[in-house]
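One chain is shown next in structure tokens, namely the form predicted on its own.
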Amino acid sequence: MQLFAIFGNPVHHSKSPFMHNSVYKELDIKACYTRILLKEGSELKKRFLELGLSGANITVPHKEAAFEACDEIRGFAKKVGVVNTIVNENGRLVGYNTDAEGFMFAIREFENVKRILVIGAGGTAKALVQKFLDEGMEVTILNRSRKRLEEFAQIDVKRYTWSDFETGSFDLVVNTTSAGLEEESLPAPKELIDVILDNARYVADVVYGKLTPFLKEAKKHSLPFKDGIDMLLGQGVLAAWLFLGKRYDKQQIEEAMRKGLYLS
């Protein structure tokens, strides 16, 4: 029996126990997923190890200590320095990043995406802003602080506080922070969301399960959004299809997961 687990915090109101337990139970596979309350991101490791893990997903606020607690970064992860999806490879810790991908799966629908606003400078935000700078869009960063937006500074990205943002149109607003996830916030001043929205196209919150503050701006300016459960759908299927070391088409497991993720 495989053990896989998501390690976060807050991670109670994860799904993803539903949707990779619903992939072992439809393809017949000796395995389960549990979620794992971890408050320090350095204590990743010794946590995997000590229980036996065979992978493991790794959710806020620890994606880049994720990175750090690999012995191998492989594809887009290297990247970024930014881990999301953990494989044990004969007690070697191999480190991937599915949510660009994943992203990208969730706003397949978007038309003529080219301008993007990320508001947040965390790890989520880190890989969505690099694939979307692979995909060619020009991407702007707002931040609460300027020390994060610091660590994006050797990338071609225009980088805004909430003090000296200067308001633009964008095609796509993607909130990248936890704010509304546990409590009934918005991920920058109202007054600046506001601003924000009157010049955008679509809008996207990574946050899933709920229709968080910052979406219901975007309802309230009739504006095309999305939450984050296409997102966790299409990172969880990669991420699936390494756990299981490839061995499975993709398409069977969106459908196991699927089935999972709408029963939970």
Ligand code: NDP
The other form holds:
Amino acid sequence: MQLFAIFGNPVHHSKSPFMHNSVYKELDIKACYTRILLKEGSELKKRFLELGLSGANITVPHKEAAFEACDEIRGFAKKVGVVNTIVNENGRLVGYNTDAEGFMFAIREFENVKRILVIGAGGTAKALVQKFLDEGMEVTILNRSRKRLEEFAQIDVKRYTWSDFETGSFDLVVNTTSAGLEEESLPAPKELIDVILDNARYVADVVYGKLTPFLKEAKKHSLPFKDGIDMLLGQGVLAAWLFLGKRYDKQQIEEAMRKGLYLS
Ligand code: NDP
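Alternate state requested, the form predicted in complex with this ligand (shown: the form predicted on its own):
Shown next: the complete complex, the earlier chain at its head.
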């Protein structure tokens, strides 16, 4: 029996166990997937090995610590320094990032997206921003505080905090912060959110499982929006494909995973 897990803090909200366990059930795989509350990111590798995990997902706020914990990093994760999926290859931790692909899957219906405003500058933002730039999009970042914005200094993006933000018009506005996850807060002051949404075409939030205050504002502005559920599915399908040694078809995994997602 293989054991997989998601590490995070908080982690009780995670739907990943339902999704992955549904794949194991539907595809008749002897495996189990659980949640682990991890307070210190520096403990990740130790806990992973102690538990004898075959693989893990990593969520807020440990994705950068997960990058540090790995023995090898592959693909897109190398570019962004952020890992959300770890596969145990003969005792070596191999890190990947499936969030950015998962997000592109989620917004596949949004047309002609060229200018994007990313709210937040954490691990998820890093992955999405790099992916948007790779896709030739123009990116602006708005974050609550200055420190994390500095980490984007070497790439071609506009960076603002709440106090110096200069608005523009955006095809897509994405909330990558955890505002609205545990409490009912907006990712930026209401007056900024209003100006931003007055000049936007589409809205997305990475938080899932609820209509966040940010998405409620999008609704009030009559804008088409997506919550984080399709991103969750997209990143999960890729993670499961990696966990299971690329032996299964992604379409097959997606169908099995959807069942778990909507049961949960
Ligand atoms: P990080 O801890 O790396 O970054 C958090 C960011 O959010 C920082 O920029 C921080 O700003 C900002 N922030 C936190 N709280 C607030 C607030 N109350 N108001 C405004 N800004 C705030 O987190 P991650 O990037 O790892 O995760 C962010 C969210 O994305 C989580 O909710 C996670 O569940 C979700 N997620 C969803 C996925 C999906 O599949 N749907 C996939 C990946 C992530 P500052 O720098 O000022 O502290």
